[in-house]
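Have a look below at one chain only, the form predicted alone, in structure tokens format.
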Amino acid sequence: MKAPRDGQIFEAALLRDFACALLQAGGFTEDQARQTADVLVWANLRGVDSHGVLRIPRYIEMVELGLINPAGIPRDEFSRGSIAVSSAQRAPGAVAMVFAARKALSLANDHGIGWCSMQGISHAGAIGYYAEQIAKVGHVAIVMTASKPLMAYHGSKVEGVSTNPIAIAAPTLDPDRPLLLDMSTASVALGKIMAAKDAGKSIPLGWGVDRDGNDTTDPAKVAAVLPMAGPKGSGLSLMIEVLTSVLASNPLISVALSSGSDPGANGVAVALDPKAFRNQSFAADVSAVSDAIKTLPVAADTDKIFLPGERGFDEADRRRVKGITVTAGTLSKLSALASTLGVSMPGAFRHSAG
């Protein structure tokens, strides 16, 4: 199948089924494929295509390279009170972080707070997904992941820290729309550079540098992404490494920089039960502060004030009706992969994008 020049638009359920079929044909178990497809299409629905189905070819390549272990089953290594340290056994990242979120919730139900450190994960996708799952049951969520160096440390021209993301979510009176902050510590998620490369587009200055440390607009020349807000972004990334990796006795950055190896990745999921703070009206209070922010006078060049996660929820509502656009570059790669793996391309789509 030749991808249309501007891509295609798929219904979410159809794209999820296709993603699941590709992953399963590429070595994932049925359950691993389903959980991973759920996370990928969740990102596509919210307009975060950098963390959507374009990741599938790399995930399958990671299985072939032994970086993802389809036989891996996340398991608890030890626990003390409200804290658990678990091992992903190199299972797919989505599977590992779903396990971590559920473990954190279980501990929070018993202790008021639950902290699950998950060692040895692979790429976990959009971590807001896991934070949202925790917030939907009325708890506050903090989710972080850490990996090998991918981002220049402020003041350096080479990779020194990772793009370590952090997501924080809090329930509101609308259980389907928590406050949901999901951000990378980089000026831009690495996946957006991948998406620009797939789409044949240039990137803005300030996103990444080439191998000589010079700013570039060519996504194919990016050797390291740049930190968000300079020292703030690289400092926050380093502290996420401390909380996610060093604290769990599985350091990544120091190992990678000293040995040149890829030590893998780690994750943390934290759940907080507002009732442990004797707060019986937490969701209502969050909604009240949200409403107060929404009623602030808008700036001259602004049409609307958005709360954390609101753009994503609005876009998901739109894409559930109108479909999800898969760019021609990504669709071409998925089509080639489907042909190799013997997976049928979806035949029913709404219309060509454009």
Second form
Protein chains: 2
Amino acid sequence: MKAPRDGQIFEAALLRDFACALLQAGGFTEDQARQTADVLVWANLRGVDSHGVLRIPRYIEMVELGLINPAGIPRDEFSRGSIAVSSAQRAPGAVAMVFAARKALSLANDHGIGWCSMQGISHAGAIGYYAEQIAKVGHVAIVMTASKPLMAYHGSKVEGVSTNPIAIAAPTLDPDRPLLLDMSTASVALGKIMAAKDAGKSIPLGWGVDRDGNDTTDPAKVAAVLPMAGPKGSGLSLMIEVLTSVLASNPLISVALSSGSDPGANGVAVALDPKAFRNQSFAADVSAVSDAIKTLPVAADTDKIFLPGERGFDEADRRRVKGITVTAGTLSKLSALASTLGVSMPGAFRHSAG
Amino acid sequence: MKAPRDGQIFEAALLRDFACALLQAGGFTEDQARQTADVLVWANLRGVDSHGVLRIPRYIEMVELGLINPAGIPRDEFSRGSIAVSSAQRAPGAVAMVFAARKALSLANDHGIGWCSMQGISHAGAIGYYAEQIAKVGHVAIVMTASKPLMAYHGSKVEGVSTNPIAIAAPTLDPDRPLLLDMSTASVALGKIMAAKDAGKSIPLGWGVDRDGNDTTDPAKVAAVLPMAGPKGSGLSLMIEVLTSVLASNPLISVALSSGSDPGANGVAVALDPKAFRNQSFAADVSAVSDAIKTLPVAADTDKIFLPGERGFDEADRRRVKGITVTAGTLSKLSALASTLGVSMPGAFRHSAG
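What does the same protein look like in the form predicted in complex with another copy of the chain, given that the last one was the form predicted alone?
Below: every chain and molecule of the assembly, starting with the one above.
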């Protein structure tokens, strides 16, 4: 089957089933495939297509390379007080991080706070997903992941730290709309630089440096993405590496910089129980500050003020109705994979308008 | 006594004794005065003069206004598992945050993690101080404070969130040089905008908005400071308010925006014990990643790569030898206060060169 030039639109549930079928055909167990497909399509629904189903061919390749174990089950290595250190056992990243979020919740029930360090994950996808899971049961979430150098450290001309993301979530009175901050420590997503390059457009200063370490407006010359807010972004990324990797005895940056090899990734999920703070009206209090922010007077060039995560929730509401556009490039890779693995393509809503 | 036009240079120890004497004469107990003076001069030593002894006249005014209680002793309200919620009892901010850091350490010894929410602090000074205290005993620190609206929320033209800072620290093999990230969530310190205004200079785009919410290069037109990295900075500040204020049942932003009053401030100190992670070489591992970052190739316009906190440690080494310059403006206020309170001025090294 050949994908049309302009992509296709799919219902979220059908795309999720298709993703699940592809992953199962590629070696994932049914549970692993369902959890992973859910994380991927969650990102597609929220408009973060870079973390959606386009990742599937690489995930299946990782199974073939032995980087993901289709039978791997994450396990607790040890636990003390609020803390558990677990290892991913090469289970898919989504499976490992769902395990970490559940473990953090369980520890928080006993100790007020739960902190699960998950060693050796593969790609975790959009980490806001795991933070949202924790917020959905009324707890506050902090989720971080760490990986190899992907971004310039402030003052250096080469990649020295990762774009390590952090997500922080808190429940509101609307169970479908927690506050959900999910940010990388980079100035911009690498995909935006790639898109400018493909489109032959220049990029603003502050996005990337050339091979001499000079800030550049030419996307073709970008040797390393710059951190968000200069030293703050690279400093925060380094401290996330300390909290996520070094503390759990699986350092990545020092290993990658000295050996040049890819040391994999780690994750942390933290849950805080508002009841341990004797806060009986926490979700209402979070809604109160959210409402206060939403009703601030808007700036001249702005239509609407967005709470952390709100753009994603709005987009998901739209895409649940109108469907998810899979671009022609992604679709052709997925249909080739489907053909190889003997998985049938889902029916499309209609051809995308562009 | 009249201060010379160009300020004076003082030895750190003498400046600390002078600060302590002023605070005691202004009503602080000896312990409170010593702790507060130590935090203030720590900031002066590190080059963060905006958080140094220039704060003393306001602190003493706060005692007179009843906002600081010279006899106040912070106390635990309740504790569960890893968590303690404490109240500052109007003790000076430094006293309350030192209490919170010690409480977090004590909880971490029992539970792996300690989280102390300190309600109702007054100005805490440079929060890196408390993070450093925790790192000095080998633990990882996270310290945050929250206060009233001082910065534009992304998309709004008025102050909607505070510039809430976060500090994260970790020990290295050098006990005097932990990694010490200490950053506000604003794009720039308000003092830099004031300095440009005084000097009649323009400011870069991205620092502040005028009263219509337009980004401005005219420091005189700044109605609100902009967040670091746009929505990331204001989103992170809002989540710090949730973690620091809302969770501990003392919300500030919602109260300030609805009532227009100043609701005070809150703090959180978190300690994580590397031994609970069974990490026997934590400080060495942090040194390893620090060394790897320090030896990255530098960018074209850069002499040296700085680790989080390193500029401050370097400056403190210089100022311990060369002394701390107190500007003429600050000195005239401090000497007027000293004269009122009957405190003698310390001897200066020499007049500052400018």
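Given the structure is predicted, the values throughout are model-derived calculations rather than measurements. Residue numbers count along the first chain shown, from 1. Superpose the two forms; the largest set of C-alphas matching within 1.5 Å is the rigid core.
K.L.:
With both forms fit on the core, is the shift of the CA atom of residue 268 between these two forms 2 Å or larger?
P.N.:
Comparing the forms between these two forms, which are aligned on their rigid core, residue 268 does not shift its C-alpha by 2 Å or more.
K.L.:
Would you say whether residue 238 is displaced between these two forms, judging by a C-alpha shift of 2 Å or more on the superposed rigid core?
P.N.:
Shift of 2 Å or more: no.
K.L.:
Under a superposition restricted to the rigid core, does residue 204 display a Cα displacement of 2 angstroms or more between these two forms?
P.N.:
Passes the 2 Å threshold, so yes.
K.L.:
To one decimal place, what C-alpha displacement in Å is found for residue 188 between these two forms with the rigid core superposed?
P.N.:
Its C-alpha shift, to one decimal, is 2.8 Å.
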